[in-house]
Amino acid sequence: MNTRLLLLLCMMIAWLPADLRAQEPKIITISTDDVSLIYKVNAQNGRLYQSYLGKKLSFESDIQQLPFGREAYLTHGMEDYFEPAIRVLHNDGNPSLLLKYVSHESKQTQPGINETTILLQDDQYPVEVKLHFIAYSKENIIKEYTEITHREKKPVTLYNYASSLLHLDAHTYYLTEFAGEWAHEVNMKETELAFGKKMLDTKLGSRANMFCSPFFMLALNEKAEENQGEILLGTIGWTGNYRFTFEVDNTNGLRIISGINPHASEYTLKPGETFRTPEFIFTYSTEGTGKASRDFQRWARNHQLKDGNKPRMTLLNNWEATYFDFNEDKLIQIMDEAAELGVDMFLLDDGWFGNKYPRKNDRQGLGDWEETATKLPNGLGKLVKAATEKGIKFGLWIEPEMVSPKSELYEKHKDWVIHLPNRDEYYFRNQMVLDLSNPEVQDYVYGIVDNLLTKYPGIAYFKWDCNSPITNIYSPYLKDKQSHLYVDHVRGLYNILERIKQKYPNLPMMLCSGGGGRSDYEALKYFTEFWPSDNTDPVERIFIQWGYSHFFPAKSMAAHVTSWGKQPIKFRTDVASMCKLGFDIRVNEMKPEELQYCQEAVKNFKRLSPVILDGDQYRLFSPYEGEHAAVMYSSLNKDKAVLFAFDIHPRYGEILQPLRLQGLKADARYELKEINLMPGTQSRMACNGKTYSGEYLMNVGIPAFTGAATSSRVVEITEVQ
């Protein structure tokens, strides 16, 4: 009797739905070596919740006891009162969406890289949302993106379509934004978040990051510190309008919503089509901003930045030496200077193209990409040949996404230009933006690069500029789908860049946008480096490079020695040597000792590039905290390091404390040697030529700073047996 009853009960349980049989919630864990992001499915309502984000949890029994938390991908039109991650309008006029868990899968795509996909579905409409997570174990980076699709009979309209929604709980939240203006980029400002919303966004279309960079830093409970505390660093891989929304609710919970800026960008999605959002990329550190930055930098070199583990070329650019005023002879003379300096490449900047409207200033010629006959009667071929004969490479500036109203291209193809059909045109820097949502325009822009490389295969490098945001916002191509322009324009750019990468996989390119107007990791899949700012004053560059270093490795940032600032040539060169070194200066105007110094500095940079460009970076002293700055690079096996120390404008009689180093082996012995010295001078550092333990250098430190304005020291640190 008892046996039959037990059998009957077992059969009844087997017939119950799986969600009701399971007393424990379904758990989905996304993890790296140091970080856990954990979701749970509520068996009662079938919905997905974020239970945890923080330092890695190792015990399953602990994870089981986590509370459900908050809903993972909040929708508009239901019971939530705050900012949603997604808002849609169905073709029957219903604006609601309720997403329930359907399934998930996790797989290893490469050693150390795991991808998890969670499928959610509305229970009344055939709308699906897939949440994708890619976890990089060793680098502690997690990528998120979303795919939205539907099978309704008619198109639905997407009004909000976030890449990511993260929930955090802390006593206090401190947000650091990186904002500014042309030549005044990435100024770091930290503010405490309180109840309500704070948004960081852009509506500029192209050159999208001119005012606000697409990344942020969030500290929990305490203000951000370099070597301690809980920190989240986040960025969006999108070369267009983005928005980060930080909202503190009535329970002091924080939600961070990241994605394309939905402003003027409602998107009509046809049945069966999939809308894929950009990737939101983040890391979480319990050891301060330094650890988080080193994780980001390693990830970029290993997985995202084009040729992230390959060398970079030093160069001499002609822009500040000549501007638009040059000819063949002058350029070949500058090539001689490049060879004498010892750099790898000569880069020809703006002003080489256009015949009906020669590019003699920034008011004409953009779009007409043939050599100006009066300046270059023998074309680029003679310049490429001359560079080759001198043992250097030849690089070229282009701005292929733009057009001057005073150009042959504009006269022939005004329908290719983003402009309003019935209003006066507004120009930014005397130019307009080509409509990259148009496939015909995409072919044209791709053809600029392809034609140049076909005709002159010796071109070894492109500096790709983008100087204007989108103005006169109307696409002749999209007609009745104008709200698609901001999205489809960026997708058109990626189509072009992907074609270039496929045909010319080994072509290095610099991502330039009037300075730091573009600095995102989706674009950097196609570019080996970016131009952080048109401001090359070395004092300003210390701050600019400091800000960018929170997310980008040194080898991704081009830094040039110029005459913008009047500081000593040593100071200017040492600042530029912290990133990918270049020069934009007339070498023949240098004093002999200055030229000799630069030649030696170039040699040192090339010799130490494996440490500076591929090592771990340690920010030792912030320029925001005083009139000094110090940054150190250490090789991955900690046998070699390079220290850069700068005095900006120290106070008279300032008491200077020893600088404690980082990134060394405590039980190893290191010899210190000051390099990049001006000819005829000797090091005045008391520690020069001496040997110390790593323990001493990291706990006691060395006298790295002085009271002299705009002075600098570069110290090579070598392990000795």
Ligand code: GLA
Given for the second form:
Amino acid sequence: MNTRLLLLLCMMIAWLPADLRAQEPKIITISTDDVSLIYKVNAQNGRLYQSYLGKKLSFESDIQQLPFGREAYLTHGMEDYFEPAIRVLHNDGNPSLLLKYVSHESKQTQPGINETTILLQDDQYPVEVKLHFIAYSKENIIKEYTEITHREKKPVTLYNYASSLLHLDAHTYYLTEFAGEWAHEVNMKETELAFGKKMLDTKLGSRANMFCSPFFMLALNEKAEENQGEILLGTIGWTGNYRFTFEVDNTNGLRIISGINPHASEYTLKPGETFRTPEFIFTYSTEGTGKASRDFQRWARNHQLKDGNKPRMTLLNNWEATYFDFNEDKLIQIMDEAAELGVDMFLLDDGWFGNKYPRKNDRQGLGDWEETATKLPNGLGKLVKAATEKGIKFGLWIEPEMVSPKSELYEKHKDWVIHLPNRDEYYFRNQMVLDLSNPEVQDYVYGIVDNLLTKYPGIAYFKWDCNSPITNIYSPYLKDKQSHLYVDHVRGLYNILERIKQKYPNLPMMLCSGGGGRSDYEALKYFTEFWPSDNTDPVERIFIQWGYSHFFPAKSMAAHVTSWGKQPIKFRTDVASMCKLGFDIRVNEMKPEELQYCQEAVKNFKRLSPVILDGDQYRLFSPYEGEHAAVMYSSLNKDKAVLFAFDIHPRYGEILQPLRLQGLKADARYELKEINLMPGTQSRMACNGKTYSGEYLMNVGIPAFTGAATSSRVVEITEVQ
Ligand code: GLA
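Coords for the form predicted in complex with the ligand, given the form predicted on its own:
Up next: the whole complex, starting with the chain shown before.
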């Protein structure tokens, strides 16, 4: 537009009658490369509305014409009859809130990251609500959180305090949840939503998940599909009780309210204090689930997961190999096996600590973080030294937030333990949870890690476990503020993790919680990977890894080859090679050809980990659909890819279709080579050693499945000139 025209336009606007100008809605656009979330302020009533959420709108003139839509962060007590985002009780006993727009600001905080804050205020009470949006342009991820503050004379009680409220409008809504149980995590189940509410929530206190993971997918109009359709993927960054509410109203509008579970968690907020909610993180795709997951995975590596762009260590763990039954000699022998296998690290699991109550089983010892003298007479120092001499790193299991009732810590510091003073104790896995709302306990937990690293600077890694949900919920520290415990406990955990990260910024750690109880993106700011499940049967793992992959990149998921399932070693290793490869098996019990195969597989994994761990993932064939599964990883510039194809329980006489690949350049030529072959065997794949165009591979496909149960193939795909 030339300057004269612009001037003319400004003059015309200035000539408009003042009241007409005031009627113009203010528009707040939050956008990424592919998604727009648009809010409008209604000048008549001063309230904020969500006008649009969907594929990016690029024409300003269209955006101007968008209808207002539905009110943004709905409150309780006014004219809305459905679930509110916020409900407060003022100190005069009035339970209502009416939020009006005050101001907003948008700024670029880093290249490709834009932050928008919208300030809302009640017109009768000095209560402020700030809605924060952080938009990651390239990865199409939007993070939302809310800050609530007030200047009333006495505390205000918050009953509901959502991180986010999003509105959607469609004919039909299909919700996919990822529910299950210990050793049976993230089973995907899709259901159509009808009028009313569906909630996904947990009340476990110390972890987000045991029965239902803190993430969901919501498909619009059609069921979720990998490569087409509109879908929203959402998750909450909170390592405690969470709640997602999906409510379809009388006009078939859907609202999604996400945040901390308000159950038994009303929070009294002092004047001037700010309540900051956890982050709700979502993406919206019009090209199906696959793209949405790749956006999530890229975003996690680039912005959220600890050391998201750094390499990972392969390892040998001793948990399933020995359980509690080990001593110094046995561990040193296992370290030799780790070195022989070619992995980077040996990880010592549970069972190394406690003297008055040695940790010889899971019934005692948690809390007493000193080496058991009878098992490890020379302490961890000897083990760290032995590992170093063998050219591998040493990692250690801890469960620092917990205490066994049979422990010296419990005897000394019952006041640090969450328990009801006047009732019998109830134990989960024979243990109890320490009260992390208490700063003294935070110091103690931080001290466990700090003391170990001070005494043994050679410890290169921690597996941080958390096996028990909170039982007998009562904090000796919080006294008359018991309803703060669920929230303050999790905040206490973050204080500890933040201190550790500050002092030991380069320390990799695995997040574990009795299998996959903890897999949320706030915790993953402090952890390089998580343990998806205690179930390491590879057939089950195909499903489990498939489920988590909707939100998490391969490098964040630890996957170990164990003896669970007893399938051929190749099948077990190929499944684990799709994520962060590790072993938890006695190498000395392997046959020579099995060991040779594993050594080769470790080498291949290390060589290809820039593709597997840092590339884009394409889910090609779902284990939920048939008797096979296939996943492919492609480097970001598409010059290299790795295909994993599995036959689980093929049917007799099944007619096998070629598998179409994805994520390649149509006009490039690729050579295919089957790798991870058992010694002495030849590839039976017709495509092995041949060269095809990307176009062919993606449209015609290759025969990748067979009729042999629990068999697998790994194919390296390399661009050739
Ligand atoms: C939990 C973990 C396991 C193992 C045991 C040790 O169950 O998920 O991997 O570390 O604790 O007790």
